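So this first bit is one chain, no partners, the form predicted alone, shown in structure tokens.
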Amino acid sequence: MKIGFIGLGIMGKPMAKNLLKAGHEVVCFDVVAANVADVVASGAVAAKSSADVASQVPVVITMLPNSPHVKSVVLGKDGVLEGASEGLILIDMSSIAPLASQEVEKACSEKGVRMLDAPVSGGEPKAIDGSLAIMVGGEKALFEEMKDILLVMGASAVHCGPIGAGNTTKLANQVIVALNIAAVAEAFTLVRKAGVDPHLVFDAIKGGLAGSTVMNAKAPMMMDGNFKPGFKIDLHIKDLANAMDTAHSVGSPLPLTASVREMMETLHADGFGGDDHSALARFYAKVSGTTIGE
């Protein structure tokens, strides 16, 4: 199938490449020319704008940083809807506010464009190997129609409900991940301050109830002092802000989320917003005077 892909950052670039590897034709666009060139070198065709992408394909995938970017790319000048014909399918795989997904879908529907919101979890490593977890909102029939395409990029794709449900599910995911990372950083800082080798503690507890995908992925990074971003602190701040806004709108308090968001805001202020979210360990180093790594 000929598929449009808009947004070729840390996540979008490998996702587009996986579509190419699976035999799909990809027409791509990004505001960063080097990202476009990289995907074109793998076999994609470059477009001049988001509207140009939409004019050439039956399906457009967007993978963008936040709600304003999605609104601009889809609804704005030279956006997807300017180039779209009736019947186009838009799959927005960005992590944005659920209400923004609903707003964009309403505008799409008025032009005869069908839409799914389909945010992902797994970070850059899983984007590269095509094993992302994909959470989808929208019409069930449209989900079933697009499921095979989604499974090129992910190991799972689950229909979660009407439009916006995918992003609500992603917000829940991001709350759980953030709190888990903070707990790992807090516990391993305690271990280091108490004079116990965190590597041995990791080996001792990873097979028990404390073990998790989050700990398995992030504890080694903390112990190595390796905060190369798979998912940046600044992006997680954005997700937690969306989670809190959504929670406040439905009357669901998020006191733990608020605390971890403030830790991340501290890291941003200290110049670490571009680090991986495992850099929450830096916050504990700051307040404890002890690093987890050697």
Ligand code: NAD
Given for the second form:
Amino acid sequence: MKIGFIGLGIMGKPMAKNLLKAGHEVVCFDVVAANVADVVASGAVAAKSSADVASQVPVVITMLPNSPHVKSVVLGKDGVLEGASEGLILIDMSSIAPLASQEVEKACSEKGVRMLDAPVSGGEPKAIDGSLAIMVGGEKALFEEMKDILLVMGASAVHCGPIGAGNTTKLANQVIVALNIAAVAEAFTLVRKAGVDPHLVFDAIKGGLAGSTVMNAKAPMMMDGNFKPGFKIDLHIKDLANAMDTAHSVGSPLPLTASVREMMETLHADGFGGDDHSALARFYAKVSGTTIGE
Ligand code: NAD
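Having seen the form predicted alone, could you give me the form predicted together with ligand NAD?
All chains and molecules follow, beginning with the one already shown.
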């Protein structure tokens, strides 16, 4: 199939390349020319704008930072709806506020464009090997229609409910990931400060109840002092802000999330917003005077 892809950053680039590898044609756009050139070098065709992408394909995928970007790319000048014909399908795979997904879908449906929200979990490594976990909101029938395309990029795609439900699921995912990283950073700082080798602690506990995908991915980064993203602190702040807005609107307090968000805000203020979220270890280094790594 001919598929449009808008937003070719850390995640979008490998996802678009996996569509190409699976034999799909890809028409792509990003505001950063170097990102477009990279995907074009793998066989995609460059478009002039988001509208230009939408005018050439039956399905458009977006993978953008946050709600304002998705609104501008879909609803704005030279946006998807400007180029869309009736019957176009939009799959927004960005992590955005569920309410924003609902707003964008409403505008799409007025133009005869059908939409799914389909954010992902797994980060760059799983985007590269096509094994993302995909959580989907929208019409069940549309989900079934698009499932094969989603499974080119992911190992699983679960229909979670109506439009916005994919992003509500993603917010739960981001709360769990953030708190888990903070727990690992807190505990590994403790052992380091108490004079026990964090590498041995990792080996001793990773197979027990404290073990997790998050610990396996992030503890080695903390022990190496390697905070190259990955998933940037600033993007996680965005997700936790969306989680808190959504939670408060339904009367569900998030006390632990609020604490970790403030730790991330501290890192942002210190100039580390572009670091991987495993840099929560830097927060603990600041308050304890001890780094987890050598
Ligand atoms: P990124 O910042 O690397 O990529 C975003 C891309 O969107 C950039 O290439 C940027 O130039 C492009 N863009 C921005 N505005 C645009 C516009 N108006 N028109 C066209 N292109 C535009 O971000 P990322 O890490 O790839 O994340 C993308 C989304 O996926 C985010 O919502 C993020 O929360 C989510 N996500 C990221 C990860 C991760 O580990 N990086 C994991 C899961 C989900």
